[in-house]
Structures are given as C-alpha cells and as structure tokens.
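Only one chain is included here, represented as structure tokens and corresponding to the form predicted on its own.
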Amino acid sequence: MDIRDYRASKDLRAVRRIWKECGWIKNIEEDGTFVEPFFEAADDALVGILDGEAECAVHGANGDITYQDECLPMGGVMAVTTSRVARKRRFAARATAELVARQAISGMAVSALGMFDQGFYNQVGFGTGSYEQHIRFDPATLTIDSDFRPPRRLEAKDFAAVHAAMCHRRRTHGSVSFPNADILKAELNWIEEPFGLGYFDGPNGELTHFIFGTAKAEHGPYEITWQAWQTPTQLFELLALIRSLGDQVYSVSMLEIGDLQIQDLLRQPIRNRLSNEKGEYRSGSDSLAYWQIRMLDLPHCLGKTSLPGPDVRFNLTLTDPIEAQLPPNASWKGIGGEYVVRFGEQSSAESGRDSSLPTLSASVGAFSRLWLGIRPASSLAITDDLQGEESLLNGLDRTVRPPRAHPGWDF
C-alpha cells in the first residue's frame, strides 16, 4: 500500500474518476468549475496508489472551531474517495490516518469531518458531533413582521465577498471556519441550480449578511446551503426576505441557525406539518448527526477551557485507535496515553497520573464528545466507550455543560 502526496500533473484524471464512481460528479471532464480547483486549494491532499494509479483521494483544510469563547486551530478532513477497484484495501483509513496526523503535527488541535456513515472514522478516532435540525417550511408561514430591503443578487463569482461573510458571522460554540477562499469557491461552483441574495452593509461595503442555495422549479423547494449574519436586525431582515419569497416559493429548507428554534418564528407548524406530511412540499424537520470531531491535542484542547461548574479532577485513561492505521515509524502516534485532568475554571491536562485521584478511561471519540459538550459523561458511559465511577460521572456531568456545538459551515 502506498500513500503519497497528490500531484495534479500526475493524479487529477485519476481522482476525477474516482469521483465520477463515487457519484459525486456526472463526467471525469467536470473539473473546470470544482474537481480541480477543489484540490489545488487543499492545505494537504493524498493519493492512495494501486498498480501506479490513484485510487483513493483524500482532502484537508486547515481552519478554526470555537469552544465557548475561544478559538482553536482545526484541521478539516473535507473529502475522503475511494475507487471501486480499490474498496476494502484500507486504503481510506490509513490515508485519512496520514491526513489527521500531518494536521497534528503542523498545530491542529483537533480535526472534524462530514462523515459518509457512523462507525468508519471512529477507527481514526473520530467521535460523533451533535444533531443537526434540517427543517422544511413554508416561507409564507414566517411570522416575521420586519421590513427588507431589495437585496442584491449573487452568484458564485462572488465567493470572496461570500467567504468573508462567513468569516465574520456571528458564532457560536463549536462553529467552525476556514480561511483560504477558494474552498467556498469550488463548494459555490458544485451548486446546481443556484441562487444567492445578499446586502452589502459594511462599512466599506462588504456583504454583511445572505443566503446561497438551491432554487428548484417554479415553486421550489429552495434549499438554503449557505447564509451568514452578525446582527439579530440583519438576521430578522433574511427572515423577511425568505418570507418575500412565500408568494411563488411553496417549500425552503435549511437547517436550523445555530443555537436558534426557526419553529418559534412559523404560524401553525404542527398544523402546516400534519396537512403536508407528504409530498414534494410537506412542511417539518428532521435531525441528523452528521458530522464527527477529535481532539488532536489534549493539553491545547482543556487549556482552553473555562467550565463554570466545580471543578472536576481525574485520571484520564486515553485509548486512541489512529495508532493501528499509522505506519510503525510515523512521528506522531496519536494521544493515546495516561493524564492527570482538571475540567472547571481553569481547565488542564497533564501527562502523568495520580493515584489519590479517580480514574476516566476513554477512546480520543468519546473523551472529545464529552469535552465539547455533545453528550454527558453519564450517556456516553452507555452508549460510548467511556467508563468511570458513578460519583465521577456525576460530577463531569454538574461541570462540562457547555452549549450545543453547531459547525454553521458544511464540509
């Protein structure tokens, strides 16, 4: 098995084919608008090679993720490919396995993907992020009484002053971003049928606030893939705008903006929902974890941690799987190991252990799901592999009880 670097000159037909099997373009020429350019702006892509060809392609992205007030370097594992011929060789998890610990060892604190299904990237030590809400409704059923103002339209061309949008959106607790502007290119470029609206409210006119989507037939639905906001008055004017739409568009779907509720902002939605439950147009919502997180770096991760409750100190018992998919020589093996943990005020892990202490054993998953709030210790200890004492459990539970994280940028 040998897994290298992607060269364009060398793999690109290669890996357009690999993604014509996959089904994610229709032709191997379909690579002037994403392919291509998707993978020239990679921070680092690999090749999985079989009988000198690339048969299984893997891209990331270096960017950021906030955790609560903070902001922490990640890693994005943004598509993951193998070839037909190449299915059930590994060859997916050892590149992924590369890819996370080069992002590891240039300062990533922690990677994220959008994963294809549950289980295969727990192998690399992934752990399964919160639940997303994908909701469906009439845009005429907004109870927003705000007014708009005419938008401007926009189109993929526009990427740049879309990514600096999306850069400067208002977050919240586990959002993530990524700095290089020609990933939202490519991604913009993908979307069929696309349309876009925005304003330009910054001070130097910059887009301040939109939405980017998906608009299909006459009367929808539209799908809203992409939208940003700062200000909740900029947010209640998108709101309008959608509801604008109402008088031709029957059905919008989105998923839901963060740490928001759409449905406290709709007329009847159980009565819209029960008189739609079928068809191309049936209004309601349905929730899907879909994207996966670890940590790449425990002491960088709890040194950024501010936790209100009393503190919590423990041995930590880290199991981390990334081990077994990396060669016997590679330079980082994953965090795997013994530590000394304090959750509270002023978090820390250290290497070491301290026999006056209880003791947490965990796989990098599920430790990683407890830290960013996607389940509490007493629900990860049956449904994940994460044990401790009962008095433990209690305790992590009263102490890391940060907010639901929500990434705001699909990758």
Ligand SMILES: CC(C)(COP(=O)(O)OP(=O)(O)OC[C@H]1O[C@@H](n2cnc3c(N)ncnc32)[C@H](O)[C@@H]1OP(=O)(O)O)[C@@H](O)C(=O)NCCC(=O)NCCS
Contents of the next structure:
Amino acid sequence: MDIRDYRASKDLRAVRRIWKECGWIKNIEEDGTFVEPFFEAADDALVGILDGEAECAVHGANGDITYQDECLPMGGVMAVTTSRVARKRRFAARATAELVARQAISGMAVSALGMFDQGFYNQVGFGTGSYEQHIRFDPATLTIDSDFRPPRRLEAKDFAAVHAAMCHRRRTHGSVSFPNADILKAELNWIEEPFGLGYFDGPNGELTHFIFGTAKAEHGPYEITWQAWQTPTQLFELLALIRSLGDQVYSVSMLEIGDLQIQDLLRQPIRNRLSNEKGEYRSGSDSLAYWQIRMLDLPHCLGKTSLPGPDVRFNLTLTDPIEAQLPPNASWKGIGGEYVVRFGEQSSAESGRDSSLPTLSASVGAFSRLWLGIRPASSLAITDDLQGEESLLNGLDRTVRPPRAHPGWDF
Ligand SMILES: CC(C)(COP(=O)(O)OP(=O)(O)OC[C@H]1O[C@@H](n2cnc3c(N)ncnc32)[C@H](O)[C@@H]1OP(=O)(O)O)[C@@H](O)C(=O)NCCC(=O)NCCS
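Next up, the form predicted together with the named molecule in place of the form predicted on its own?
Following is the full complex, with the preceding chain placed first.
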C-alpha cells in the first residue's frame, strides 16, 4: 500500500473522482472553485495509490485552538475520503495516521476534526468533543430591541473579508481558527443557495460582523453556517437583522453561538416549540457531538493550562492507539507512555514516574477530553477509557473544570 504526498498535476482529477464518488461534489469537471483551491490551501495532503491512481485522499490544514486565554497550534484533519474501489484496505486509517504524525512533527500541540461518525478516528487517538446545540427558531420571536442598519450583501467572492472577520471574531474556550483564507473560500463556494449579510465597521473598512448561510425557500428555513462578531453591540445588530427577516422567513437555524444561550433572547420558546413540533418550520434544538480532538504534545498542552486549583498531581499511564496505524519505522509513534502530571495554576507534564503519587490510566482520546473539559474525570471513568482511584478522580473533578469548548468554525 503506497501513501504519498498529493501532487495537483498528477492527482487533482483522481481526487475529484473520489469526491464525486463520496457524493461531495456533483461533477468531476467542476469549475475549480472547490476541490482545487481546497487542496492548494492544504498544509499537508496525502493520497493512497492503488494501481497507479489516487484512490484515497486526506487533507490537513494548520490553525489554532484556544484553551481559555491561551492559544495552541492545532492541526485540522479537514477531509478524509476513499473512492468506491479502495474501501476497507486501511487506506483512510493509515493516511490519517500519517497526516496526524506529520502535524505532531511540525509542532502542532493538538489535532482536531469533524467526524463522519464516532469510532473511526478513535483508532488514531481522537476523543469526542462537546455536544453542539443546533437551534431553530422563528426569527420574529427574537426579543431584541436593538436597531440595525442596512447591511452589505456578501458572496463567496468576499471570502477574504469573511475569513478576516472569522479570524478576528470574539473567541471562547475551544474556539478554532485557520489562517489560510483559501480553506474558507472553498467552504463558501460549497454552500448551495448562499446568502450573506454583514457590516464593514473596521478602522479601515474591514468586515467586523456578519452572517452567511443558505436560504432554502421563500419562507426558509434559513441556515446560518458562518457568523462572527467582536462586541455584544455587533451581535445585537446581527440578531436585529435576523429578526427583520421574520416578516417573511418562518425559521432560522444555526449552531448555538459560542458560550451564549440564544433561548434567553426568544419569546415563549416552549410555547413555540410545542405548538409547532413536527413541521418544516419547527422551533427547538438538537444536540450532537460531531467534532473530535486529540493531544499531540502533552507537555505543550499542559504548559498552556492554568486552572484555579487546588493542585492535583498524579502519574499518568497514557496509551495511544495511533502507533498501530503507523509504519514500524515511523519517527513519531504517538504520545503513549508514563508521565508525571500536575493540574493547577501552573500545570505541567513531564516524562517519568513518582512512586509517591496515585496513577491515572487513560487513552489519549479520553485524556484529551478531560484536559479540554469535555466531561469531568469521574464521568469519563464511566463512559470512556480512563481509570483511577476515587480520590484522584474527585480531585480532578474539582480542579479540571474549564468552560464548555466550542470550535465556532465549521471544519
Ligand atoms: C470513511 C472512509 C474515508 C473510510 O475509508 P476506508 O479507506 O474504507 O477506511 P479504512 O479501510 O481505513 O477503515 C475501514 C475500517 O474502519 C471501520 N469503521 C468505519 N466506520 C467506523 C466507525 N464509525 N467506528 C468504528 N470503526 C469504523 C470499518 O468497519 C472498517 O473496518 P473493517 O475493515 O474491519 O471492516 C470512506 O468510507 C469514505 O470515503 N466515506 C465517505 C466520505 C466521508 O464521510 N469521509 C469522512 C469525512 S469526516
């Protein structure tokens, strides 16, 4: 099985064919607005070769993720695809493992992805992220009394402005960002029936706050897939703008905005949910944990972690399943091993063992979830691969409590 770097001149058409077979694009002869710029913008892209043709393609882009007030380098696994003729030959698992190993070697502290389903990427060490709330509401029920100005229309060709606004948006714990604007260009070009509205209030006329999404039919539902703002005043202007659509549009859906609770700003949410439970314009929310994360460098992650305490120190026996997916001669084989870890105001992790300390055993996926605050230690001990004595789990529950992580960027 041969896995090598993607080369546009040789592989672009084959990759388009893979994407067509996966149902991601409609036409192999697409107009160069999606697959080509998307792969051009990759920091790393690999293909699996079968009979001389690329039949598997993985795409990685580097970005960053916030841990409370800190920012860590993050590799994104942006796309993993295998054609119809090469499935179940371990192409995808091995190419993903290779991509993740490259991200670790290039200095990324973590890797993250949006999953097609849970289980597959656990094989290379990923653990599931937070529930994301997908909310639907009648825009006319927004209780915003702010005013709004006429916005400017945005289209996919405005990707550079949209990307800059995304990079400068208000960020909360676990938010991610990708500095290469061409990644977003491809994403915006992928949106069917797009609509975008925004305000260019920056000191040099930069886009500061906007919504961008898909407008399906006359009365909606409208789906907002991208949004950014820097100040509460800008957010309220966007919400007032969304409310203004409510004379015509019966339903708007979007992911919950960061750490806010949009229901706070809706009139009679329970009445509206119950009176319109099954229709196309129903109100309410669903939740799903659809992204995953794994640490690539434990000392780096812990070095950026500051928690109010009390300090918890322990031995960590960490297992990393990625090793089984990498070739025997790989220079990076994951981060499994023995560490002494401290969670507290100045957290740390160093290789070794201290016989005076209790021991926590965990897979890298489960420990990454604990670190990022997806679930407390005592919960992960029930549903994931993490074990330790009760007093240690209780200590971790008290100290490791960062806010709920939300990427805020569809990738
Ligand atoms: C997902 C996809 C990339 C897998 O490609 P592949 O090259 O066949 O994958 P691999 O051969 O490396 O691995 C397949 C194995 O993973 C297993 N697997 C798949 N989904 C799984 C899951 N959710 N949980 C656990 N194992 C899973 C399969 O059962 C299979 O195991 P088996 O060979 O023992 O039967 C391919 O199906 C695809 O391109 N799908 C459409 C595009 C897509 O959704 N991509 C993912 C974007 S996040």
